[in-house]
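Only one chain is given next, in structure tokens, and it is the form predicted on its own.
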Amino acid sequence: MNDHPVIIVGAGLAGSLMAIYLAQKGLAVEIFESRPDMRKADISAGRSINLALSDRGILPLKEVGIVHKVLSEGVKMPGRMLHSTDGQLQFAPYGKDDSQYINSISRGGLNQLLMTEAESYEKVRIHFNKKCVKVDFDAISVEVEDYKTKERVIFKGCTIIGGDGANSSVRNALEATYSDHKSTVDWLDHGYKELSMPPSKVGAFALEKNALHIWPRGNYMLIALPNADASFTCTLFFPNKGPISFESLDNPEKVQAFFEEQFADALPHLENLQQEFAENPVGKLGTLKCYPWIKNDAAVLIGDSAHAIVPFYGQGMNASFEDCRILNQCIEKHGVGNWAEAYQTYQRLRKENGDAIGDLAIENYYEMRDHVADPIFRKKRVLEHHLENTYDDYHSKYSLVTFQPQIPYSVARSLGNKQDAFLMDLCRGSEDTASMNVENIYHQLKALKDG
């Protein structure tokens, strides 16, 4: 192995971790980050949903040591709080029990953790304001631009891994060498915006504070995660164009008016509601797949930069996290500096799970905006919990996708949407749960499982 770094392009949440991983090994880690330090300058509002961090998301933080740190700052939702537009509340668990729940992390807080981590080790380096211009994949260097100097340098590495999310220079450049690579975006036509609920007067949580609050309303949604400070941060989800739009919500007694119809119990809390909706942008949400990942010993992809997903599974960190820790396994599996082979395992057992929770993730938001209220939807709901309390060999779909780390998202697409379709064809057959035979639903299940 050579004397030069490992360059990696991105400090976010991808791109921190893996110089983490790679750090531990004795390496020598360049980041180039295009934006300025977030801890130290303020980056605009209005795009940072929350975080959902859960069980394989958590896996490589252990393995690195710093799950603790994440998690005192994350607080816990087992569920969800479900609203309807007369105000009443329904909790839906989203495990057996209170020991299975994700966590609302904030994005920046852990970036910037990660970041910090990651500058503790003496070997990495954040260069930050330096734009990654053009990539070399035979002289394995890129070429960086300073922000403010517009100066243009050169850096040498033994490998480049692309971190730099959706609109990553890294992918560009292998689009760029290979003739046939393969790389799409399937845009929804919904996007985003985000607001706030502050802690109320008394300093406490305006809503339950142990839950992910969602107001489903057919064609769009309302969410609302918490935060340690007792504040939520909300997200419109809701169509770009048409009768009931960003584009038709053009004035605030429009807005006003629609907030009191639709989402009449958290419009109290959302004291800065005309502010925000006026001020903060649209965010767009589409699903990125592409091939290859890699280039020889000279680049991999991980993160956003591979797969970038919309976040209705709460899956995108956790994904680019596992990719970190499946990566790292590919890495000891071949030796430092066996860069090519690690790569093509990685690449193997990755691309195949990337497209799988983009799928996912577009299903899972249908499934909140549209199903969550349906009565069938929360039979079969009640029908699973029941089924996951009784037989530990059970899990759902969604607790194979979030609570199953071992399992690739992949085989829990594949799996969980076989179950999903049986139960839902029980449940529409169905008066109630009670009067079911769970015992044999079980071991049909199982069939499917089996087969």
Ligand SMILES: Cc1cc2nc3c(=O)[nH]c(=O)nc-3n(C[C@H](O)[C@H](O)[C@H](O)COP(=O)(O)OP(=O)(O)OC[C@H]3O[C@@H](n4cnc5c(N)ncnc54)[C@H](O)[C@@H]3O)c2cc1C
Contents of the next structure:
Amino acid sequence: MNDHPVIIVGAGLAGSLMAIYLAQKGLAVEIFESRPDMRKADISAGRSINLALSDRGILPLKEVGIVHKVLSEGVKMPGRMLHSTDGQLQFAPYGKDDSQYINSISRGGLNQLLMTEAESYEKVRIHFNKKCVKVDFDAISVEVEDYKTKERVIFKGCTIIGGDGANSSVRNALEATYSDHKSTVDWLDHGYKELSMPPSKVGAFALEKNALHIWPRGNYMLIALPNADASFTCTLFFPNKGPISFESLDNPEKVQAFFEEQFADALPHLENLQQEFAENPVGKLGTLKCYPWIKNDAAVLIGDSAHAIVPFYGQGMNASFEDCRILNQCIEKHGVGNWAEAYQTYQRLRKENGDAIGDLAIENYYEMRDHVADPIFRKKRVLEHHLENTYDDYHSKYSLVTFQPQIPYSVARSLGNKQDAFLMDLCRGSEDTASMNVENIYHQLKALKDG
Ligand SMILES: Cc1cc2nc3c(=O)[nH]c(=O)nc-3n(C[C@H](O)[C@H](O)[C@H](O)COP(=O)(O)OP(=O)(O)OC[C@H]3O[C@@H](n4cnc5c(N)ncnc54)[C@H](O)[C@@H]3O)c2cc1C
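Okay, that one was the form predicted on its own. Can I see the form predicted in complex with the named molecule too?
Okay, now the whole complex, with that chain kicking things off.
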């Protein structure tokens, strides 16, 4: 290995975590981040305000020794709270019992903590306001431009890790260097808008604290995740165009009437609805798939730069952290400095799983919107819950994806979809779940798994 540092482009969630893994191996790391230091400047971390952190993301945080710091700031969400139009509530647990939950975490807080941890290693430096504008794979260098002075400087490294998100400059450079590089983005015809739900007058949570709230309404939905300060961050996933869409709700009266009709129990708590609806941007939602993710020993992609996905499984960050864990394992397997072989192994292990979680997230988009309120789907959840509580080796699709990090996403997807199809068929029959022969169902599911 030459004496140059590892270059990471992007001090986001994945880039900062990868820097910690490398620093723990004694490597020098230079990170170039296009934005200012969010610990000093008052900038939003971009996109969502809070994120659901689950077991695949927790495992790497455990490995680098910072999981307790992260989770101490989180709010546990052991299930979904479904809100019907007439205000009825139904709680649906995510896992078999309260020991299985996901965590609502502040995106900005987590990113800041990861940067601070990374910088606590002597050989890690983060250069803020430095946007990567060019990548040279032959020279293994990046050219970065200063946000204020526009001065451009070239930095040489021993290898380059692209952690620069969905619009990655490193991925763009890979596209330019391979004649057969494939990169596609499938945009949804739905976008999203964030709305805030402040704490009540006495500083309490306006809704049940320990739940991910969902108002499923067929073609669209509202969700709310709790924050540690007793507020909720709500996200409206909504068609961009059409008779009921961001485009059609074009004045305050229409917005008010629509929320009164569809989200009546949320409305009294959305204190700044009109202002936020008018001013908050509509975010785009797309699935990015690309290949290759690597260039011999010169570069590798991690996180959203390799596989940006829609947020409906709450797995984008979790998958990005899992990338870091697997890449770290590959580096250990092949030896520090043997980048080309480590990257080959990493790509072989991760590409199909990046695709699988992208597909799972799209599938969950339809499930959350259309099915969670469906009586057959609910019957299936009751049955699954019963199975999960009776048999330790039965895991629902949600559980395979969220709580079983030892099972790759691709396996979770194929097995989970087989199980779902089987159970939905069963529940479509007239039988009540109480009169079903659960042991028999379990054995049939086991045969599906083993077959
Ligand atoms: C609405 C929404 C909700 C979500 N909810 C969840 C959730 O609940 N759970 C979950 O697991 N995931 C969730 N995600 C996905 C998650 O946000 C991403 O998967 C995650 O942020 C990816 O991390 P990253 O480090 O790869 O990219 P980012 O977090 O995007 O970081 C990339 C960094 O690179 C920097 N950068 C970009 N270009 C350059 C350049 N040219 N030069 C230098 N720096 C550059 C950026 O400024 C940024 O700091 C959600 C996403 C959205 C949009």
